[in-house]
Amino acid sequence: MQDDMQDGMQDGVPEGGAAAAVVDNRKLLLHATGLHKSYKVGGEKLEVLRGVDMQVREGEILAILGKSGCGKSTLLHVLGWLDKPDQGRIMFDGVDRSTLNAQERARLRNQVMGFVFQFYHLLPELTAFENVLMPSMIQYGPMAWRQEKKHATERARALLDLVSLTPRAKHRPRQLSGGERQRVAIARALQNEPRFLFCDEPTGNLDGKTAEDVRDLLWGLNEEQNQTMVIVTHDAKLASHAHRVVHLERGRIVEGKDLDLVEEVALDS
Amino acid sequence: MYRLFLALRYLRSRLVNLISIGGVMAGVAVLIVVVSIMDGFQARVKRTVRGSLSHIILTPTVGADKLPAFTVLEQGLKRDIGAVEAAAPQVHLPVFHEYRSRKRTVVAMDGMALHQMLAIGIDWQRERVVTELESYLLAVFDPKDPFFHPTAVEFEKTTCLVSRTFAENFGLGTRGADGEVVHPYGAMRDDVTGEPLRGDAMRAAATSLIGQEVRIVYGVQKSEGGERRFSTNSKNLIISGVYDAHDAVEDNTRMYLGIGAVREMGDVAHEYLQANVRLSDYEQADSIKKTMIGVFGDKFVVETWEDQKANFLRAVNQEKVLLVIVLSFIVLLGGFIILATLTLTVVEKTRDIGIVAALGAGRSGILSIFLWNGLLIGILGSLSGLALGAWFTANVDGVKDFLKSAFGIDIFPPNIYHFRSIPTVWDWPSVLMIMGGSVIVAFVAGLLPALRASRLDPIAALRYE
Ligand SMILES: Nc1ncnc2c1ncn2[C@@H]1O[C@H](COP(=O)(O)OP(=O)(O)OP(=O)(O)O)[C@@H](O)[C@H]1O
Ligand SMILES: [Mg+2]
């Protein structure tokens, strides 16, 4: 079945994209399809999401650009089934959403996407370490449990290490500053070794210098691992980096645009 | 396995935790302590009363010529009733005992009071093995037969066996041999203080006892000429032994005799008054009544020891039961407590919850976090409540004494409760059952708030910033 997608989707890869030559041939990963999403305020519709296609191949990262408001943390929740879309298809991996319950949903998010949200989203009461390890704990029962701690452990710690946040591993999230913040975020996000990273502007609160450090971590994750990613953001240097770009516009999206009318956007947004 | 985790991080991070898992400890410890209480209350009155009494009593309801002699009626015992090990004969004689007063309420004529007993007289060597006497004497000159006493026999005197509690309120030996007073509040208490003696010391003033005299009145009721005549008579009696049945209102009116003396001083005609029966089993002692009223009911009142504290001992039935619906209402309040504070940590973690459900813990992950909280809360607050209430059970009495020398609080008046010491039983179904109770109770208080957790959108709760 994922042979036939992969055919399938041939065409559908864009064309004249800065990158899109480079990642033509590899693996579809994720392939959305007409999404749709609205919020009911006060009476009122607000149609944030209408008709969204998009997909992602392995090994790319793809930089999602747009105005604040315009809807990029609502298309970032519906890629990562946290949220339900009105609308649309969303295929993982060749597995349709739609046909899996709640908890497998919850399993396949455990296990192979990984999640920086823009507000770090970190436990209070748990360390910057117990923080990185929520993951595997959710992942493995008592019993399973035992046999992984040691591994879960040990790659808790070496995540913590390459966000250079060793020194910091017992701390709780309010004793740390936003960017340490963002980087315990990121380690956690890898802590379950996810095959597909989404990344909710992963610099968007960090000054110039620390922005670099956590892009070259991402790109660094990419080279090496291959790493698959979907990043939102504002910063068009970072996005400048990215494999593709598109723009999230009135609720679709539009490709192939110049880094230059990137750079644009990203300043008036 | 981030259940637990995180249930006991949340139980630790939040301080009115405690106070659920101290409302659950008090219900806990208050239960245990009152059900060992009340257990024990039943277990001693059980004991002590049937201690005196017997397990099943035979009434005469006949004269004393219809009156089978008491060694046909054991006989007939032994072999027409299963179960029956021994019986024994009483006569009972109320009678004055006569007692110098300092109060002037009581009504006393140079100084001397009354003070109305039960003289019993008994056959020894059949009541030892049909109640429990034996076991609660303290002191004899002779153990083999308490009722001999050198100086009764020279004198040609009468014997009995009083009891501790008697001595202790009547001040029995306040004076020596040559009428000086030698112990102001009696040979059983303190000099100084007038507290009850204890222990070995107490043994010591019993046995001291021994020898003296104690004096009663009573009245005779005698046929002359086919005339009723009553008469009084008085007699001093030789102390030959102290005995403490631990009911300190019983023991307070009775005193022991020989059967004769008793049948001689109230010139009673019947052999016996009272026939009192141990059985092999008391278990059976309601089917072996109804065969004894089948066999002997034509001239007896057959009785269990049961029927004849029937009132009193329903009533501690009735207030254990009370106490408990009572008291269960502060473990029912703990959990209230519980699902308060659970609402609120909910409330308060709903990000926490959105966060959770995002890294991939489903519904029923999220509702268990909430369910172990409150289990944990359950569970640490009937250990710590077991602990409190074991604490209380072992030192009940150190702790109404303390409240009586504290306070003047007297939370236990032996006149009223028969008992000087609080009993106590510690049972340990009774125990497990009221900490089950209780762990289901917190258990259930946590239910709805986890439920409402778990029902949250993660989205929507990740929303909370
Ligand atoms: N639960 C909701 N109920 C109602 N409206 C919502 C809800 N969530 C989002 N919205 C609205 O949908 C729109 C898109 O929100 P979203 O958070 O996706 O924007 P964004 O592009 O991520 O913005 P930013 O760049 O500031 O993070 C906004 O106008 C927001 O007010
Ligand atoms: Mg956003």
Given for the second form:
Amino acid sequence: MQDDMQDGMQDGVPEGGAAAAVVDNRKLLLHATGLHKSYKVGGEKLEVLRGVDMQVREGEILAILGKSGCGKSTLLHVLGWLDKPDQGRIMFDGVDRSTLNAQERARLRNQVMGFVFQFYHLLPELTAFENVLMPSMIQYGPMAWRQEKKHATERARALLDLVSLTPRAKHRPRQLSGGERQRVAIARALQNEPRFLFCDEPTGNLDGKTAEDVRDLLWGLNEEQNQTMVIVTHDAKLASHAHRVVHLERGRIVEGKDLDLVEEVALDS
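With the form predicted in complex with the partner chain done, generate the form predicted alone in the same format.
Excluded here are partners and other molecules; the one chain stands alone.
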């Protein structure tokens, strides 16, 4: 099935250029087809996603670019199995989402997916170190925690060092700046060594210099650890650094207009 999926799945893969060729040759990790999602608002049906097809290959950064309210966050939540589509199919590394029960989906989200949000979603009563450690505590549970605690705490400390926050490890979120909170959130997302990182406007709540620092951190993870990422943003400058860019408009991937924003862009380096 995986070979069949990869054959002919060139939609959303840039053509031409060395970077494009590298992306094209990588393993297809996520494959979504025909995604629809709607909500009831004031008794009326609001269609947010209207038939989205998307593919992401291992080790690439895919940026989903679009204006606020176009459905980017909804698409990210559906792709990351945080929300269920009304219609459509999502395959992750050959596994069909619809074949898994709620417990199995939760386990995969915890162990192979990481999430970074615009507003951090850190637990305010925990320190930075404890926030980073939390995914491992959830993964192992009280019984296995005794055996896994040493490894998990060592990794949490290493990640805080990676994001240059070791001196702030004992600080709670209210004692941290916006950029520091986002770096804690990135470290937390990486705690369980996810194969896939989903980022929802990761720089949208940050000033220019801090946003650049967070972007450099994310791109460094991709270069040094081959971290696969999907990043939704309304910032064309941020998106332009990705291996590929797709444009979401009114719940659909659009092509053939406003090519400076819509067409897929291969990374120069």
